[in-house]
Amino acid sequence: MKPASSPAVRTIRRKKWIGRNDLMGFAFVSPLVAGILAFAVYPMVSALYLSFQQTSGASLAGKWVGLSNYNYVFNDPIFWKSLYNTFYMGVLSVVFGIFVSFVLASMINSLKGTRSKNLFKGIYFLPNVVSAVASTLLFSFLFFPTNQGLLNFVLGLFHIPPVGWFTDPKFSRISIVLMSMWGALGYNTIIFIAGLQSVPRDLYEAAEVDGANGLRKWRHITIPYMRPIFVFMIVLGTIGSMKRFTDVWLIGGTAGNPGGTLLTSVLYIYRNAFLAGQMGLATAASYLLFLVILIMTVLMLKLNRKKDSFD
């Protein structure tokens, strides 16, 4: 005689079958899943397939060439130059942008009045509502290579000769970094202020009892507590800087002038896809750039997790 099943066992057995609630759940998420498959997964798989083909012009149909496109990109010095330019501007933008934003956020967060805090939040967030095209035009006037530019006019007051901010290869990448810092300053500052307001006040009060001054509290409490926010900002900033296109294209054109110093990886992909008509080559370069971003992101998350294990 078989033992009678308990209610718990019967409930577990019933969960093995798809119930009415499960079907309703599948029905609700199916539009989202269909959208992801149609507009994210399918284009990525198609681009991967296209990267193994040799195409010509606007046609996406081509001849299977295996890894030839990847081999060409690996041996193309222009691709490595574009990757170097991307890293150069990206690292400086992320490092200086996050440092300046965090200092500004700490200063704003230390203000006593709510109105003054909101005033500075609004002021620093204004660049975020300006489009990339408008900000590029604005900086073209500010960084005009003669004394008619505002910055060179100020330098002229100190008898310093005009600087070709966007026209001299020695200064062009730094000028792009300054412009991108200005554009991202407000968003980064708002994120840091939100993180600063989550730091427990009792930690500061305990440090004050021990005689710590403001700088020591900032260094030993605020910065360590904000480490997840730093990692978040670094990962987002790195991904964004590796996809730099609009500003360098508006300033340096498709050649990345002056002297190719503003030729980034995405601009390299754009030139091959829409100017040279080599979509297969462009998608191969796109996947290589994707792998670079993926490896950098995983490494940063791994390093942060390893650091957590020592706490």
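All of these numbers come straight from a predicted model, not from anything done at the bench. For the two forms, the rigid core is made up of the largest set of C-alpha atoms that agree within 1.5 Å on superposition. Positions refer to the first chain, counted from 1. Compared with the form predicted in complex with its partner chain:
In the core-superposed comparison between the two forms, the C-alpha atom of residue 299 has shifted by less than 2 angstroms.
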Given for the second form:
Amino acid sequence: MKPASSPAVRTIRRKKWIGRNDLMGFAFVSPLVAGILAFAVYPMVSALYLSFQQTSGASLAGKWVGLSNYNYVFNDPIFWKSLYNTFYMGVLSVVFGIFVSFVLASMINSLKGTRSKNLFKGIYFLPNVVSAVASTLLFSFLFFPTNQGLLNFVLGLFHIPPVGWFTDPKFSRISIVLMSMWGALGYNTIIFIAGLQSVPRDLYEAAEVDGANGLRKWRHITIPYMRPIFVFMIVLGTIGSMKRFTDVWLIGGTAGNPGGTLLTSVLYIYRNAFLAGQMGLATAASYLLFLVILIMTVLMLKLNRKKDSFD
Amino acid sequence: MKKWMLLIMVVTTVLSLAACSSGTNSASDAAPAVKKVSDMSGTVRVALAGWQLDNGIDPLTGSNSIGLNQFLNETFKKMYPNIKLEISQVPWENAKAKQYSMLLSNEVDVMYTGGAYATQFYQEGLLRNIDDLIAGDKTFDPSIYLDGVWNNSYSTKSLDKKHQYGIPAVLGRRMTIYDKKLFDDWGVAPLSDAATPEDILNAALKMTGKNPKTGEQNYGLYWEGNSLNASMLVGLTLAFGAKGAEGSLSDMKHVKWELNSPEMVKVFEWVKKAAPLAPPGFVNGQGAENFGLAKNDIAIGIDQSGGATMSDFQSSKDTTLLDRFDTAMNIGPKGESWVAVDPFVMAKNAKDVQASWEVMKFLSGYETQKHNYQYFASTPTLKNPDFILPEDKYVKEALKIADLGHSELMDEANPFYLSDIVPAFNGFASQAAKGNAPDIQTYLDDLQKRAVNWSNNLK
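So the form predicted on its own is up there; where is the form predicted in complex with its partner chain?
So here's everything in the complex, that chain up top.
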């Protein structure tokens, strides 16, 4: 039974609540909180307000139009097409990217010497330091649609006709997936290696005693133990891939060439904001994209929690 | 052994330094004779879209170029020693968005930007009229600029033509250029000076395939298929009489769209036939890396500048390529098309107006235009650009095309043109290149519907 607190106890509690240390703490965090309020919360609220306005050009002062911008975007087939493209490239990038980097991380982690481990970590991390612009330019030459491109030159050696990597709507999105996998490989691999090193050794030793081979240990110990890291990578990867802009913009321009296959949601937002000067419309599209990302993230986290309780 | 290694290292270092040092274009060669003009003081923040600030090397020809910083040190800073310049460089790819932000946050006083961007900035009240500055400055002479550009360009004048807000600094250079050697190889008659889109298509059809003399793959024509402003579309709409829209840029709510007219269908039919004749990379702006140079494999280039050929000539003094790559105006009815005029403008809230005015005048004036032509092949906006090389037929052609220039609703000053029409055009061309062009009338009906919805959403 909960004892009734006397006034003296309440005073002590109040004193504790606003103790000197607490005040000091608040004072120390206040610059950060002010920064967050000014540079994260205020722009978000301001953008939400803007999404209900009809604006012209860069001017942020417009007239209140209620849900009209949302209605326009919602009924715009190009917005849905852009969302489909974003999903298509995003899901494939995340799924294949995580699979390949996990396999690589497992292989690197199983190496005996520290030097060889560090060498491979360095090699695979290298693309991570290359900017999106530089890697896009690099891949534009690598994926050049005639035999002058390296990849098509190699295919030519096997008498395979040149592939329009970035120029053929059938291949363009897959080519972007390959490029983004290359870019994200290093970061993903390093995170996985860190996770792999945290798996308790005694679990492996117990499994060895039971006669488990390397593959079974990987399947039944490593993968289940790494699940929180998989969730982290999937959530982060999904959010990142839903914001794809720089590479598709540099390759396909505002059209998302070829044939609009590289038109992503952020490119759609950019077109409306900075080319058409419709800031209200663009922020409405941004909020719709934000909702989609939020729903996906919540779903992924929920699914992971269910699995936890089942375990 | 160690001495030998040291010797090798010293020799290598000396050779490297010698190789890296400037050749003929020393600083003193480039510097015009200047003297102090004024003691005026102040700080001016300048944002330049696409300018090269540092000295560099032309990637195609290897010739040296002197960047803006050195040029200003040798000129403006001697003329106005007390005016401090804070210069930021903005890449063209994202210039509009970045310069918008700079204007909104009062981070800039003077700007060089795209002509259509300037129009939109002015329409939105972000730029300052300069009528009072011109009237109060006897040293400024507007008559040095091309009359048509000074009087008629919406890039420098308000839409009602009552106010001046910009000074023209660089003229767009877009023309049809064709390779006479490939025409000879294929036995095709050269293009006339004002070749129509049909002439171009007919010639290009004959020259796509294996070159009968060299056996190499040739492409009939090229344009940049992911262009941000699809300037070729402007020429095509003029050529086929497709207005696209009627009304005024100052009242986009009431623009009457005509994007699915029979004339516009003809434009897209032309593109449907032309796209398969271009190198496959054109949909991503690739494939014309050698156009204007000896290794070229494209017969006709639309909206070209001749820059590569002129760079080659300036470094080698060999006129072979100049003779080989000839011009044929542009593809509008009289050889015209959209002529970009990129101006210097002043921000509405410029901190120090007088100092900004001096900077703006200088950067759009004779000496700077001469410098930009000499090192960056920029086309001047001056009536008497006496620094143009006699061999430079491309600038002369560009000035002829500029004389015919006129403003249309179907160009990048129109926000829906940039945000939706250009992507629709580029997207169509990329599908046509693969032989999968959508039904033209349905495609344009859809675009028309989008345009009407877009305007309605503004009301």
